[in-house]
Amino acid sequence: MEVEDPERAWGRLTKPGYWLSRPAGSARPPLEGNVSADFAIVGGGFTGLWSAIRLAEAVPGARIVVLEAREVGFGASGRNGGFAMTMVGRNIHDLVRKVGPAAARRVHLEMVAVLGEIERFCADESIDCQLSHPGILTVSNGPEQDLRIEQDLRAARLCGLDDFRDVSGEECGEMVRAHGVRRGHFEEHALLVDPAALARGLRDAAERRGVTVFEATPVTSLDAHPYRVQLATPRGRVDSRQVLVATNAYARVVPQLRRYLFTVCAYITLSAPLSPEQWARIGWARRMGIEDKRIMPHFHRPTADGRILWGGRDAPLLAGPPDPGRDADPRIFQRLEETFRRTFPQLSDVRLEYGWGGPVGGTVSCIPHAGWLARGRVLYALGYSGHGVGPSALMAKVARDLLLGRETPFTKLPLVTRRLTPLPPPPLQAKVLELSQRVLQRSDDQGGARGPLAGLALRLLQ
């Protein structure tokens, strides 16, 4: 049988993605000349923009500038699947294992509150990001994944949380007719958004609060002095009292962070709009988000224009900074299409129209972190490991309070108190990450972790 060449089959690629390819309004001008600021924020993604908003609200009249190298949302913030979840770390079981049930409960309850705040903020600010509140169904496709579902449910009970509902295989089938689903759990708090539209809406909301946003303004150097930080850009300079580095995967260019941060290449495909009859075949009436329990999970969701977004599966790990050449990998898109067809065989007549990729900032623990550089002049906040849409809004409260020198419940969360775990030294980093990704990918494809190498890789990345 003749096999279509993946490069030709997936010639329909959008770089950097479907969300960012939609109309954006007018671009913000680059920085020209020299300016002074109380707070300079490097990175115009969710962390940077939410932080700018929270700082402007806390300190009316403060001079706040956001410096974005490309356009607002260009990185992971504008290319992700648009899932805003309570998840911090890989899952609730993973969070309990790493920080204990009391701290995990605090983080989870803060995330529940934050998601409600995101929903209200978008309504109050008239941000048209196609926000919906359908919840998320996490499903199992095999015995190993059954165990992970049960671990989450046990962890939630241990934390005294009642918002993880056990869902039988039969009930899963009533929620969505997906082949191979055995059981699951459902959490109602999750939101779905158009992430690029959300980022652009946050930019506008920040500007309404007096924040100045510069696009097409990469920071070429950052020099910390005793009472100020100087940031150089191609056409100007910012002298700021304090700086927040909020570039996530792109923060690997900061030498002090290379021991802790690696790049995950994440991929998404998108179908053509489904007809009402095609939607009826799969019974996805609630239109909730869905994620499975692979180590490197699949995630899928409907969009407001009636498409199915299908992402995940392969996730190459890089020791270096983001590589734009990795944003489109036709063979990975082909593997994603294989799992889409296997999960929804009744949609054989639905074409996948788009595919794109993007860089995600990963840490060994998969828990995001905020910490200081340059003796308290430069703060960094990063490392969401693919789940940053919701937690970035919580991190903004952490960043605000740290920058303002406040000791609050936010600054006592594990996002601050739990130290980052270092990666192996540079000669070994690339080899260890590549081997870990290959072993875990094979384990997922074979239905579960097997052998000492898989166990070692799991311990490294979980």
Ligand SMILES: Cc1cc2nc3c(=O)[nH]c(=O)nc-3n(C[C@H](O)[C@H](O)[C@H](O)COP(=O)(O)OP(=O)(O)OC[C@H]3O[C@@H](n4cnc5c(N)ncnc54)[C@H](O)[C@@H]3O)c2cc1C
Contents of the next structure:
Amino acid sequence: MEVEDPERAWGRLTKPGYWLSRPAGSARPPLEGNVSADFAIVGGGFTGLWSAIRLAEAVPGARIVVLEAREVGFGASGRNGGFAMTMVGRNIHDLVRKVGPAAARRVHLEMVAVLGEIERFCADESIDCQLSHPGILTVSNGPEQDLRIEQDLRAARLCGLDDFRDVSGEECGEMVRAHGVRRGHFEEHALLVDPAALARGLRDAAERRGVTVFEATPVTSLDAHPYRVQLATPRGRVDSRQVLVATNAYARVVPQLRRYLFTVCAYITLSAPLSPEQWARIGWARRMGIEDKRIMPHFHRPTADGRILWGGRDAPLLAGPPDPGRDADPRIFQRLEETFRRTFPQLSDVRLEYGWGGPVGGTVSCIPHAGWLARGRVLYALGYSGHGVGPSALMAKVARDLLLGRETPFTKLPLVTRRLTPLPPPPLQAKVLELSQRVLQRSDDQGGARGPLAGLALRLLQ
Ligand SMILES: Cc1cc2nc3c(=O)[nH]c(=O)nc-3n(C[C@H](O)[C@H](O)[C@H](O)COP(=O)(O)OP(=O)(O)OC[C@H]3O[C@@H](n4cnc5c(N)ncnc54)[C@H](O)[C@@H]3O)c2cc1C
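Next up, the form predicted together with this ligand. The previous block was the form predicted on its own.
What follows is the whole complex; the chain from before opens it.
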């Protein structure tokens, strides 16, 4: 492989990403002046927008505002790989281990339902987000990863789920001619979307239900009084009965959440469009999403315009809020390109054109969480640990029911009932996160989590 100077090779770095750089229609104006609301939602990503939609449907006529610092989808929602999966947390094996088979089964079945709802919602609302329903193939590239495939299949059986299909190495090869794949499992429910188009479509759908969306409106302070919460923004104030903080990784600015939330920097590269002849070289007729079984996995998918999206692997963990300076990392793009070349040697003539990154909100358990602040006036819903495209739509139902004071099956899910595990206090926090990331990455690169440090780092993620 020709090695160029990474800065030059990645001259077409996009910030904050390919999806968001495409035409967006007209921006929504910022908040000017003071307004009253029943529900104020901070953050216009998937969590905030789905929650606004579900609240508006549950309480017609409610005054609901969404306050977004930049533009809807500016955070992880507009920059991700666009895999909407049933996965809550790291994988089904991990979920079973943490919440038990009965609760894991409930979460999984809710996620299957939610993915169906997303598909129907996009069709009914004419949201043109290039949604496809090709499923996801999870593959193993080594003995350690074979074991993780087996663990998932075993966990699914334990939960009585029959939607994880064991796929032999030979069948994997028929589905896609990718070098190094040994075996896998296939799950048919997964969708692929253009995430920025989905976020913009959700904004429009929320507005059709009476929600007001303000863009370029950062919330600079939140003051909770006994019956109201005041939210300050640069050119106006919102006085709201209840508030949902849906800012995911950015919620680290809330002091009470700093012990529980860390930022994961996730990265993606994107190829030039492939010709039909180049596609024929690798098969991939079904055009499904693919993820491998590293601890910090690779994920790949075709896009509707014929490119290959290639993301994942090295993911720095930060004990701080998202840092826009880390939205691009040429060294990580270079390493992603190396694995792309290794996996598809048949595509040596395909250039990777784009690279970008975004902030993911991580929790120690990797399970997202909804909880209260300010004596029940302010709800937060966050921490998908890199798997929020599908689960944010489930979280919206959880947030709706908590905000409306309803006890429902959604409010009894582990997303609510499982307590957040605290991180060590600073300055140890940053050191532990940095060390964990280094050890896990090395383990991945060596083909397995070896040695006492790797065991310790893995335990940190329990
Ligand atoms: C590179 C990358 C790839 C990923 N790939 C996948 C994938 O393929 N599948 C998957 O399931 N998940 C993936 N994820 C994770 C997924 O994108 C997130 O879990 C999900 O989008 C979280 O949505 P959210 O609405 O909670 O947060 P966000 O989308 O981050 O939204 C938070 C919003 O809050 C706004 N905000 C912040 N502070 C303020 C403030 N003070 N006032 C007002 N607004 C504020 C931000 O501007 C932002 O728009 C990926 C993430 C990244 C970064």
